Amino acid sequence: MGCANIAERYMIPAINALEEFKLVAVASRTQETAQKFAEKFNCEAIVGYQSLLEREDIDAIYLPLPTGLHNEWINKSLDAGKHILAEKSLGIDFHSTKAMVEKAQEKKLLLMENFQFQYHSQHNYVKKLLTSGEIGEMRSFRASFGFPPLAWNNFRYNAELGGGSLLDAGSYMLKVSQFFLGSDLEVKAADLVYDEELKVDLYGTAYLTNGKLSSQVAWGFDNFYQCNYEIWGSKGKLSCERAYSAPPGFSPKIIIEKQGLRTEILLDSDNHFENILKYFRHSILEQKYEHHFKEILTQARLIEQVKLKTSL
């Protein structure tokens, strides 16, 4: 349900590369876009997004239509009897995204946000390393993603269609603190600093800690490329260096130092593409919704921790 960029540079491609799954239609506003993508990717076009819930030989969608669309297309698709992989924000506020889950739950559903970065092998092999002592007890861990200025027309500086740095690089930073750090965070101090022009935030940073352990966190749309973190730890520091945005095919590096050691580790390359679509496929299969729905509600309780504090 929509032909954003992600859609069709990777998650179209993950979806045909994969037996389990058959691409039945793309759909879009326009007729020209819908059969641009139908003749690229061998499925029908349809116009219009209600059209495509109206058929039944369709069990799911990927929606990467922007957050601000979110509320009604979720809410309609889950009226209509179909499984969500949606991407991220996949609200506006918690109290949209709560009432979103809460359809799920009502019609036994799953909805999944897609932070795809989560299921690629570089970051299991990360945490294997912690739990074996490579650097010895962590005492903090940072991370960043950010990037320089994107065409003005994009939906990420449109207030109205959910734009901001916060729903999108900034969401990244907290949910790859969740990753490492667990769900019992809690934001203690926050910033966003916003266009007056384009009423959205073009940057930020938030300090969120468990009680024992903080992140410090910072992303933007008008920044120096960075797509990272690091942890710090009692005897060594760890670093990834291409965290988020991995393609198919790229291997990625870890980085360990040590007192006067430093050792780069590449790792194999990874499709973390489609290694959520097979998570999202057995999540349904296994009737398993209940921790993705919390997973949901915590990034989304941490989004509004992160404005609050900013406006303090």
Ligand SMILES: NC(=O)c1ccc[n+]([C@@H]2O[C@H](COP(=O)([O-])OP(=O)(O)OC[C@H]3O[C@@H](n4cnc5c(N)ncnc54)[C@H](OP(=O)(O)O)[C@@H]3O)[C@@H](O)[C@H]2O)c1
The other form holds:
Amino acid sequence: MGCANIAERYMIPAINALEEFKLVAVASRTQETAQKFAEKFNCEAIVGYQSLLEREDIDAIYLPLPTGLHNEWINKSLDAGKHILAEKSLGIDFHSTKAMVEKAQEKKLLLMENFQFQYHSQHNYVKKLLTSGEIGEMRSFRASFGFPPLAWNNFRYNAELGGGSLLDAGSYMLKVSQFFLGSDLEVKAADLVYDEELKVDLYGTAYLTNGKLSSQVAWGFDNFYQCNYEIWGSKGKLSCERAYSAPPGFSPKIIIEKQGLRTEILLDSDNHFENILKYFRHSILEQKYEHHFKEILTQARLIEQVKLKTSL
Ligand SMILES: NC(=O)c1ccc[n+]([C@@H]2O[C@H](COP(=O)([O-])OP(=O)(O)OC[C@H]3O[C@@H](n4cnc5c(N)ncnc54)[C@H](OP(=O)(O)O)[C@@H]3O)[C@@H](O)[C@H]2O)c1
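Show the other one: the form predicted together with the ligand, since we just had the form predicted on its own.
To see the whole picture, the full complex is given below, headed by that same chain.
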């Protein structure tokens, strides 16, 4: 639903690469775009998102609309009886996100947020290193995700379309903190820096803790490119340099630093777009929805806390 950049570059090629999936149609607001995508990806072109929902031969929707439109179209998709893989951030606030989750529960449909990086094998490799005691006990977690300014007409600069860095790059920082420290986190301090004319936040930082371990994160889209995390332990440090946007074919590098020693481990490439799609399908077939709902709500709670804690 929506011929988005992320759909064209990564998600539709992944759908088409998996034999478990059949891409039935793409829907766009315009005939021209729908047609262009349909020809490129060998499927039907549909004009108007509602017309897509009226199709009975469609089980699931991949929804990469601007964040501010998710609420309307997730609700409509659930009402039409479709499972949904929705792009991050799933909702713009906790209240509306909770209502979407409750509707999915009521309709017995899967609603999942597309944080595909969690399904890239590089992070499980890091988790295994942590469990094996490679860097001793974990002492703290730090992460950054940010990039230089986007085109002026990008929806991320439009408050009405759910723009802003927190719901975009910032959301990864809250998610990766949960990935390594668990869901029992609270935001203790945060800053969001707004563009006064656009009324959207351009960059920010947050400090989260679970009472034992802390996470310091920063993000933005007026920044020198960073896409990393580092885990500092009692005996060493682990760093991942391309943590959230590893494209298919890219071989990730994990760096281990210890007293007088620096090791770089080059890992096999992976395709986290295909991996999350397979997991989405598996969750539907097994009817395992609840942990996805819980993850969505924890994420929305932390986003809300960042907004409440911002001191600027
Ligand atoms: N998981 C990831 O790695 C990842 C990466 C990038 C982005 N995302 C997420 O994916 C979503 C889309 O991001 P994107 O960068 O791909 O966006 P994009 O290229 O701007 O695409 C958004 C699409 O939404 C549709 N749309 C409907 N109303 C619109 C409006 N008023 N203004 C603009 N577009 C409108 C358009 O499709 P039609 O013209 O065909 O209707 C447009 O192509 C966002 O939620 C973003 O956070 C996720």
